[in-house]
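Form predicted alone, single chain, as structure tokens, below.
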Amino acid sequence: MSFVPGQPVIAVVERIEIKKLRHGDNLILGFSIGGGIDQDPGQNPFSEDKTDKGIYVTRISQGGPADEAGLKMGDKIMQVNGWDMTVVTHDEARKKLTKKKEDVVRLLVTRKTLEEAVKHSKGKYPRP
């Protein structure tokens, strides 16, 4: 998925819930992030596009909440609980996700392969 900034953004996404897990004083999501607006886009293993400096999980704690949720490693993070993540540094979207008084984290992701399902389906019903 292409993006330029200042530029709506049309996206096939996914709503996910997770419930941090608490442990002792620390709330865990059981997701890593990488990018950001401050980061080189380059480094990045799951985009195309490597302009994009969106924010991505880059690691799942197998059992963990994200695993349980249904997040996937190479997710793209647009939202986190209605805050745009597109133009965000690393720092700022990690700060969105930590919230301690938050437990829970309501995430809009999309992927890959719901881009290609919608591509594939495409034409393939008929219009009422």
Given for the second form:
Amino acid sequence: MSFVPGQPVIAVVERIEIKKLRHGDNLILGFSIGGGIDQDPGQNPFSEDKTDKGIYVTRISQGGPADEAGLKMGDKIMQVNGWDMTVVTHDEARKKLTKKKEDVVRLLVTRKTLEEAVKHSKGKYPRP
Amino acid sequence: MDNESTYSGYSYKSSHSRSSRKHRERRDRHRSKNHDITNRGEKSVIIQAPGQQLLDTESTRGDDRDDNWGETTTVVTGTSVDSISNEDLTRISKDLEDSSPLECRRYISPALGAILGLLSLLTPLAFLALPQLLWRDTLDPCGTPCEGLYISLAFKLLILLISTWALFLRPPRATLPRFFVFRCLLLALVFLFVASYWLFYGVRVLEPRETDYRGIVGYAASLVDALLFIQYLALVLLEVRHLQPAFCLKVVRSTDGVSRFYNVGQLSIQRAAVWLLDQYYSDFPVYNPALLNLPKSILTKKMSAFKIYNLEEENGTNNSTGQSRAMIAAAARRRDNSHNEYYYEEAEVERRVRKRKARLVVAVEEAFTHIKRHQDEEMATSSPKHPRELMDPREAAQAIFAPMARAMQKYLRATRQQSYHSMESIINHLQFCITHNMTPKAFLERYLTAGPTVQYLDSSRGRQWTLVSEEPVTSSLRQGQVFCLRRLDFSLVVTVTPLPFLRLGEEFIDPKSHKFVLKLQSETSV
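Moving on from the form predicted alone, kindly provide the form predicted in complex with the partner chain as a structure.
Complete assembly follows, chain above in first position.
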């Protein structure tokens, strides 16, 4: 999932829709994120390319909305409700995910197994 | 509450005073007087040197203001009136040993050096003067060059004189057991120089009555140059060479384990010993024999329990070593609780000392508030109302000593320091502090911590130390050497280790290379 600066990023993504759960006064999604352009990318255990400053899913609470929607640990979130997540700070990402007025978030996530699945099925690397 | 009750079982030998001036204090178990005289083998109390008074609470119960408070103690008579007990004998001999007032041996070496120095300083003048006196008429006249030489000669002699005075004419501070090698070398060198110059002069100038006066003046000038160079050599050998540190000496006092580390340069053992002793007097806390041992109550319990019965035949060999070994083994196996008692006793002593220290500090602070320095301007305003009595420092010290005396006595007894501070010395110190506007804390500094030995010395007498070493004391320091400096009741054990060779490397850091990145890795739950 490395990117070349200046070129558009190409990735195989999965669309995941998570309904927020009301837990007391808050709406929770049931997972934790890490990463961002203001964080240290070398400490990300899930990324292949250690210069990747994208937002990754670091933990999923069992039985929560994210788990049921099919989000997996180690996924890289590319978009949230149309907002880009590849070049954002950690706090901006959090804000996009926790808007009080939105009940549901639609994520575009990518992971390595998706690419391999596509490669297997197509036999070659997807080209633009 | 005090420890005294435990030791009433001891038998005290006593003696009557040598001089009939004072009664001796008896009750204390403390076995030391000013700093270094004890008599370990005797179970007796060593007595004060005449001229010092003691603090004693037991005897002067109510009246702390008694000036003769050292005198109201009781005297226990043990020996007959006419005998001098053993302790008096040792003290007399120790006094004789300790003081080295006007020994002639001390001054031989400096005297020799002074004579030689004087001789060598007068020699150039003699070289110049003798031809003039003896055969003035036949001398070649010698104008400007000679005068130039005269001037340079005069200044060099002046410089030689001043530097000799500055460097070598100092009162010697120590007598060394062996010859000081470098000094002897230099004296010999000077002697040789001057002698050979005189020889040459006598043979070549005086005999044939040399007429070339300029040559003679040049000869004298060369002697002065040579003396200056010898002085340079002396400076380097005696003063400068040992300044660069080369060895680390570890000094441990054998009785209580106080240790220090010192860095010295290349010295012989005896010179290093002298230097060390200088540092000893100002660095090491004073040796207080009263603070040393575990209380006997703890130690003696161990040995009392076992008796050995020999069940073998009577004519068998008496196996005494076997008996003692068995006893030791049995004692070791026995459950030993003495550490427990030691711990609790230590805690108790510490608590007591702290309580008395608190009382002392409060008493002193309060006492100092009674007194105030008199300002001259106040005189105008207060004189009509009530004239205040003006006191000089001595009277002021005596006036405020009274309320703190008892607390001070109790504290000194608790820390076993009372043999070092008499009432007179406390009042003197108080007077000193008042004169210099010191706070109570500054006044108490002297009593709260055991100061270095030099604080308790009277400097009129010399100190006798013995250097014990397996190698000749003029050999220079080497790695692994051990030598001892012994006094009568304690010794300092000195170990020599060389300082490590330092390999200093270099690393250049570009100031622009200091860059930072954030190491945050936050994880937020959403």
